[in-house]
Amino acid sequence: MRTLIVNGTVVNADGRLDADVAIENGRFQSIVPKSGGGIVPGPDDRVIDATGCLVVPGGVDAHVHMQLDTGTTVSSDTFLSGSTAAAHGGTTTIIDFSEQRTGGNVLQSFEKRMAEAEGQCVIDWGLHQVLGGVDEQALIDTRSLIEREGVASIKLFMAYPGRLYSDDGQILRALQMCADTGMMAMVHAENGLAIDVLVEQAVAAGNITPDFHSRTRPPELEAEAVHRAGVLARVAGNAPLYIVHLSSSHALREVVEARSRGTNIFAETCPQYLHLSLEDHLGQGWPNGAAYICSTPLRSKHDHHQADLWEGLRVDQLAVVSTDHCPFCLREQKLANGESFNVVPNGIGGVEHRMDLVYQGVVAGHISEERWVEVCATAPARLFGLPQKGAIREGLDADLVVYDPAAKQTLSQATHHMNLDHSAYEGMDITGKVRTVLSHGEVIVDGGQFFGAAGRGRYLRRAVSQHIR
């Protein structure tokens, strides 16, 4: 039986078209322009009327942290609750992380993470491999993951000494591996050693309010780390480099400069950096300010970071918007260790709202509908080795969202589906709303009702991307 989506406007990264879409056996069968008469439904076809709506590829969120064990607590969304929330927001693919910490084993960390995720996800999912201890055996094991498990990307940290941090020599060795294999190197770019000095000095002076989380992680130290990562990537043989959660104008300028030097560099930003600020959110004090502690941190609204990031998205200086979804409940987790910025778990929950929040850039005229689709679906699919995702094209996986661009909604903890006792976007009035979500041609969300099931999502073996050179 076919499923038809009729009377909508199909939006891909390369254009829009009034067209009907036919789905069969979990894949897009045909896209037929309305100018040619569209598709005539048969008696056995299921028909979804998308009049007045945009028909877009399912979102791909390439940076999430479900049930992440920090050592002192675990992020509040499981793979089940987090993937369900993602589906409600129009995201049909997530990529999480297997995390090897300093002193740990890569293959054991991967097997443990697979066991945690399997049987839970309601949408398709994959894993990146974190390297927190770059030694010879870790690099051998990571290379083996490409063929064994379809893991085509790693993550390195220039922050968090003693837990995840890699020094420049370790990063260079990992980047050399990426240059050789084609694996994407995701890098958390902040100068962690310098940040730790500033944190120690702030706490010693009694400056422990939430805003000091941002003040001790200044944009200059993000920019310096981006610059250094770019240099190391070039020295390594121009390894594919992807800067995660870029938050500042300073860091964006370093990405642009590195690219001008021929660096094979890409960068993502996140909705929190497009919509939230140091003053309005971290500046709330305790307890609410704790909800906005994340790394990289929120930036000052007076320094034009948000405007620069929107412009960076518009002109392709920034390639992707992911969420870095890492939710912690406010009193039970964020404030469990006391009211001092340096003991609050880092993270903001937002996997459900990414498509909506980036669409506000369309509403405001910052980006086009096509660019919205590109940064939320097409580019992450291409960069992370998912050629079957991110576009409405014949033969690709039938992951699709019917999006009502005129609908109004107010974001709130009372209505979201994340396992989180607060919302970083509480009370925000927005335009645009997900109406219907299909995954592999199956309706999993319609009119706010959920029809998916735990374990229906598929683990995605990813190939080395063909779009990163």
Given for the second form:
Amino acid sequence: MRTLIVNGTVVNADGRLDADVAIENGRFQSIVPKSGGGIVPGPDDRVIDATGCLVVPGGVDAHVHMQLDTGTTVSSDTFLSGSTAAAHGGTTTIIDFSEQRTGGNVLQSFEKRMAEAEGQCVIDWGLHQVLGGVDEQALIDTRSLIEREGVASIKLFMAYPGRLYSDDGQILRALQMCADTGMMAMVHAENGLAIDVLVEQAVAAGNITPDFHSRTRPPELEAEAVHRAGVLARVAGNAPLYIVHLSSSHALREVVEARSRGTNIFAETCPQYLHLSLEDHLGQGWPNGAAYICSTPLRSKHDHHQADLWEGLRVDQLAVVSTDHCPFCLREQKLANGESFNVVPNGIGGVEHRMDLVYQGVVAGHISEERWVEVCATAPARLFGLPQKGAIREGLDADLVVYDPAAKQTLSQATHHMNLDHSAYEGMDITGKVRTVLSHGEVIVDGGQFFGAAGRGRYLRRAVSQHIR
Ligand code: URP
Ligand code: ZN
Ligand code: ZN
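Okay, that is the form predicted on its own; can I get the form predicted together with N-(aminocarbonyl)-beta-alanine (URP) now?
Zooming out: every chain and molecule, the one shown earlier first.
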């Protein structure tokens, strides 16, 4: 059976068009402009009327943490609940992480993570490989993941000493491997050694409220790490480098500077840095302030970070918006180890709201509809080796969202689908709402109702980024 999406405005990264879309066998079959008469439905066609709506590619969230084991707790969304919430928000592909800890084995970590995710996701999914301990064997094994498992990206940490941290020598070695293979190196860029000193000093002085999480992770220490990562990537032979969860003007300036030197550097920001700030939220104290503890941290709204991040998105200094979805329930998880900022698990849940929250940039005039599509779908698909995703084009996977740009909604824990007992965006009134979501041509969400099923999502073998090779 053919499915037709009629009377909508098709928005791709490279332009918009009043057009009808035909889908057959899970792929886009044709996009026919209304000016040319559109598509005349046949008797057997399923017709979805998108009058007044935008018709956009399904979102690609390249940075999520479902059921992430931190060592003391596990993030509260499973692959099933988190991917269901993502689908409700118009995201049809997620990329999570397999995590090798210091001393651990890369291939075993990958098999364990595959076993956790397989048969669970309601939308398509892939995995990046975290290297928590870069040694010769880890690099050999990681190289082999490209062919064996279709994993074309790694993540390295300049933060979290003793847990996931790599020193500069280890990072250089991993970046050399990326320069050689074309694998994308995602880097958590914060100077973890310096941060740990500030944390120790704050705790010793009795400064333990949630805001001290941000105060002990100043933007200068993010910027310094971005700069260092850029230098190391260049020295390594211009490895493809992707800075995750960039949160500050300071760090953004370093990305721009590195790009001006020819560094192969890209960066993502996240909805929390575009909408939430230190003053709004961390001032709340315990327990609610704990909800906003994430790394990199929320920044002060007085320092123009948010304005700079929106501008960075507009002019392509920032390539992508991902969520870094890492949900922990407030009392049972965030506060389980006590009321001191340094023992609170880091992370904010938001996989359901990314398309909506970035769309607020369209509403406010910061970015165009095309750019919204590009940073939420097209660019992450290209950067992470998913040429079949991120655009409404003949032959590509029919992952699509019918988005009502005029609908109003209020974000709330009472209505979200994430397995999370609070919402970082509680009470936020926004314009724009997902109406219908298709994955491989199947309607999985319509009018807030869910029609998907566990395990229908496909594991995505990914290739080396089209941006790079
Ligand atoms: O606070 C965060 N971002 N937690 C998730 C792990 C990470 O650093 O990306
Ligand atoms: Zn990180
Ligand atoms: Zn993360």
